[in-house]
Each structure stands twice: as structure tokens, then as C-alpha cells.
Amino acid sequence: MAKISVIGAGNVGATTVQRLAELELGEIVMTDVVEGLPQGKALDLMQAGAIKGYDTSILGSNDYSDIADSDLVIVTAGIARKPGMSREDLIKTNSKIIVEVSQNIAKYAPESVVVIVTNPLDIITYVAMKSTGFETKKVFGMSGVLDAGRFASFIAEELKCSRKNVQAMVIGGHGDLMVPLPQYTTVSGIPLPDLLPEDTISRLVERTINGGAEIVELLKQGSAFYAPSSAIVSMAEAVIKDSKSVLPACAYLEGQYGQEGIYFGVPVKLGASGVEEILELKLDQDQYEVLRKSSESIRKIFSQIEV
């Protein structure tokens, strides 16, 4: 049986554990630095299993040693950006947290595949790869699945069709410089540009780019966790089942899309060993330009951090 560890028992981490448990993908360990938090949530989720009909073992712990021999480790630990907090402050704080987390993953689960969820995603995934010392294919980030899900939801709402029929593709950095790809987005196989005018697509692209901020503004306190946890679990399922699913992920590029030595959102094939293949799509000139700007922004931040 597979063993999955989720580091961080906040809303994203705990909801991820819930979805994993309901799918019965393996035994689960949920860890957090806050005493009692993962234990209480694990107990609650175990009791829910008696009602929902799953037999998943869930252990709540404050001890990293409990993640020993995990096949998959999902990292949601870190703080959210607070009002008045600069992006640089967020990077500094979360990088420090992730270095400690990564060192413990390397110590106790050296054979695991690692999915990073902590923001700023592109930077933190790089920090995790460097700090674990793992092969680049075994450390990747969750961003594109979430962004594509948001894009697909907005498209379905616009077309008044089932969300199940929409397959969206979003690449690039996770944030303002993400690149939704209408030409690779379909509704039951029909390319999006054949269904909606360009100005409508542009409006939906803009809403997708601001999708996370829109939720934060509505909530007033906190951020999204239902959609992020769904995205995480779709990636976890691909790894645990070795399904070779093609999904957008924050992966390490070695020349693809004209980028070298950087973590970036691209379509990949996910399996038991992590990122098994990076798929390179043909883009138009404007999309390549946004990718270039996005990569420059990420590289600028790289130069300011020490790993």
C-alpha cells in the first residue's frame, strides 16, 4: 500500500487529506508544527470514514519521522501573504520554512516524489529541489492544474455548458504572468476560439489570471482551498497510480520553451517517478513574449535568495 504524507494541516493540507482519504489511495500522514492540530483533524477525518465509507488510515503528527518511507510527500506548509507584506518578505519567510521541511523529507523519505504547493510556487519549488538534493523530476509544483481548472470553470459558465466538457491548458509562472492557452483549450474537442469571440476569451483569460485574488477579496480572510486541494489530488493520483496523466505542472526546464535551469508551468506526463516527460507546445509570438517576461521575473527573484 502506498504511503502519502501531507506537510501542513491548514485548510489546503487538511482538505487534501480529506480528498485523498475518500479515494483510498493509501495510508496518510498529516504533519504540522502546531501541537494537536493534525491529530485533531486526523481523528475527525477517521470518524468521517465510518460515515462516508472509507477505511483509509490517517495519522496526525508533529514528528517528521512519521513521514518515513513515504512514496509521495505533499508540501502545503508556509504562511499566506498578509496585508502590507511584500512579496520579498513572503519569499524569505516561506523559503526558510521550506528549507527545513525539505531537509526532513530528504532525511526520512529519501525515495519520495515531492509536490510543492507553498507560494510563491515557482520559487519555492526550486528551493525544495535544491534543499532535498533530489532529482529535478521528483520535485514539482502544483499550479497549472488549479489555474486550468479556474479557466475551465469560467468557460463553462460563459458557454452555459458542463464543466466536465471543458479541457483547459494554462502554462507559465503561477501568478500575474501565467499564460492561459485558448488554442489548446477545448470543449468536447472543439477549440475554444471556434466557440467564443476573441474579446470574450481575453476577458476570461484576465479573470483566470486574477482567479486567486478574486477569492481572497471575497473571503476577506484566508484564501482558496477547495480547488487547490482538488488540483493536488489529481496530481497525487497520477503519481500513486502511475497513470502517465498529462497535466500542467511547475517542472524544471532544461532547454524546453527556450528556458534553462528554472521551474516553470508546462504540460508534463506524471507517473510514479514524478515528471516523466515535458511536452513542448507551439505558441504564438505574444505567448512566448509573456513566457519570457515571466521567466525574467522568476530569475530576478532567484538571484536574491540563497539556498
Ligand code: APR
Second form
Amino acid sequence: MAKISVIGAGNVGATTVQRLAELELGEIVMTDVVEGLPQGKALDLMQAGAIKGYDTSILGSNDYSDIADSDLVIVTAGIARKPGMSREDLIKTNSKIIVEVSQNIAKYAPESVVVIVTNPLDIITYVAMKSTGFETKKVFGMSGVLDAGRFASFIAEELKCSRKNVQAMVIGGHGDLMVPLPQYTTVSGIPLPDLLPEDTISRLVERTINGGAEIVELLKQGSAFYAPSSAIVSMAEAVIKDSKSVLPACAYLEGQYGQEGIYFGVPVKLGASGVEEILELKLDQDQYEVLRKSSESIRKIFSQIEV
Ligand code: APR
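Given the form predicted alone above, produce the structure of the same protein in the form predicted together with the named molecule.
Up next: the whole complex, starting with the chain shown before.
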């Protein structure tokens, strides 16, 4: 049976564990630095299994040794973005946490595939790859599935159609410089530009780019977790079931999209060994320009921190 560990038992971590448990994808370990928090939530989630009907074993722990031999480790540890705070503001605190988490993953679960969720995603994923010392394909981040989910939801609302029919694609950085791709977004196979006028699409693209911030402003404290945990679980399923799913992920680029040595969102094929292939799409000139700016801003942050 597969073993999945979730580091960080906050909103995103615990909701991810709930969704994983309901799918009975494998045994689960949930860890956190706060004593009692993962243990309490694990108990609650196991008791839910008696009512919902799942037998998943869930261990709450403050001890990294419990993640030993995990097949998949999902990292949500960190502080969440507060209103008015940019993802970049989070960088110093969260990268310190991630270095510690990564060293423990390398020590106890050296064969695992690692999904990073902690923001600022593109930077933190790089920090995790460096500090685990793992092959680049085994460490990737969750952003595009979430951003594409947001774009799809806004499109469905606009067209008054089922969300289930919309397949959206969003690449680039996770933040202001993400690149939603209307030309690769379809509704039951029908290209989005055939269904909506350009100005409406631009409005939905803008709302997608601000999707995380819109929720942060409403919540007043903390950030989104229902859609993020859903996105994590779709990636976890691809790894555990080795399904070769094609979806956007924050992956390490080695020349693709004209980028070398950084992580950002691109379509990939995801399977048991992690990112098994990066798919290169043809983009419009202005989309390439945003990607270039995206990578520039990521590199600028790198130059300011020690990785
Ligand atoms: N090891 C393990 N857990 C840690 C550590 C650490 N070194 N440092 C902090 N944590 C835990 C916190 O105790 C907290 O329970 O991480 C958890 C984070 O949970 P929340 O504050 O509820 O944040 P959440 O909404 O889950 O977001 C987590 O995901 O989407 C991103 O931007 C978001 O970076 C943030 C992360």
C-alpha cells in the first residue's frame, strides 16, 4: 500500500488529508510543529471514516521519523499569506521552514516524490529541490491545476454551463505573472475564443490572476484551501496511480520555453516518478513576454536570497 505524508496540518494540509483519506489512496501521515494539532485532526478524520465509510489509516505526528519510506510527501508547512502581503513577502520565513522540512524528507523518505504547496511557490519549490538534493523531476509544485480550476470556474459561471465541461490551461509563475492560456482552454473541445468575446476573456483572465488575493481579502485571515487541496489531490492521484496525467505543474526547466535552471508552471506528464515529460506549447508573442517577465522576477528574488 502506498504511503503519503503531508507536512503541515493547517487548512491546506488537513483538507488535503481529508480528501486523500476519502479516496483511500494509501496510508497517511500528517505532521506539524504544533504539538497535538496533527494528532487531534488525525483522530477526527479517522472517526469521520466510520461515518463516511473509509478505512484509511491516518497518523498525526510531530516527529519526522514517522514519514519514513513515504512514496509521496506533500509540503504545506509555512505561514499563509495575510491581506495586503505579497507572495514575495513570505519568502524569507517560508524558505527557512522548507530547508528544515526538506532535509528531513531527504533523511527519512529518500525515495519519495515531493509536491510543494508552500508559497511563494516557484521559489520554494527550487529551495526544496536544492535542499533535498533530489532529482529535479521528483520535486515539483502545485499551482497550475489550482489556477486553471479558478479560470475554469469563472468561465463556467460566465457561460452558465457545467464546470465539469471546462478544461483550462494556466502556465507561468504562481502570482501576478501567471499566464492563463485561452487558446488552450476548451469547453467540451470547443476553443474558448469561439465562445466568448476577447474583452470578456480578458476580464476572466484578470480575475484568475487575482484569484488567490480575492479570497484572502474576503477571509481576512488565512488563504484559500478547498480548491488548493483539490488540486493537490489530483496531482497525488497521478503519482500514486502512475496515471501519466497531463496537467500544469511547477516544474524545473532545462531549456524549455527558453528558460534554464528555474521552476515555473508548464504542462507536464505526471506519473510515479514525478514529472516524466514537459510539454512545450506554442504561445503568442505577448504570452512569451509575460513568461520572460515571470522568470526575470523569479531570478531577481533568487539573487536576493541564499539558496
Ligand atoms: N514543520 C511543519 N509544519 C510547520 C512548520 C514546520 N517547520 N512551520 C509551520 N508549520 C505548520 C503550521 O504550524 C501550520 O499548522 O504549517 C501549517 C500551515 O497551516 P496554515 O497556517 O493553516 O496555512 P495554510 O492555509 O494551510 O497554507 C499553507 O500553502 O497555499 C499555501 O500560501 C499557503 O504557504 C501557505 C501554505
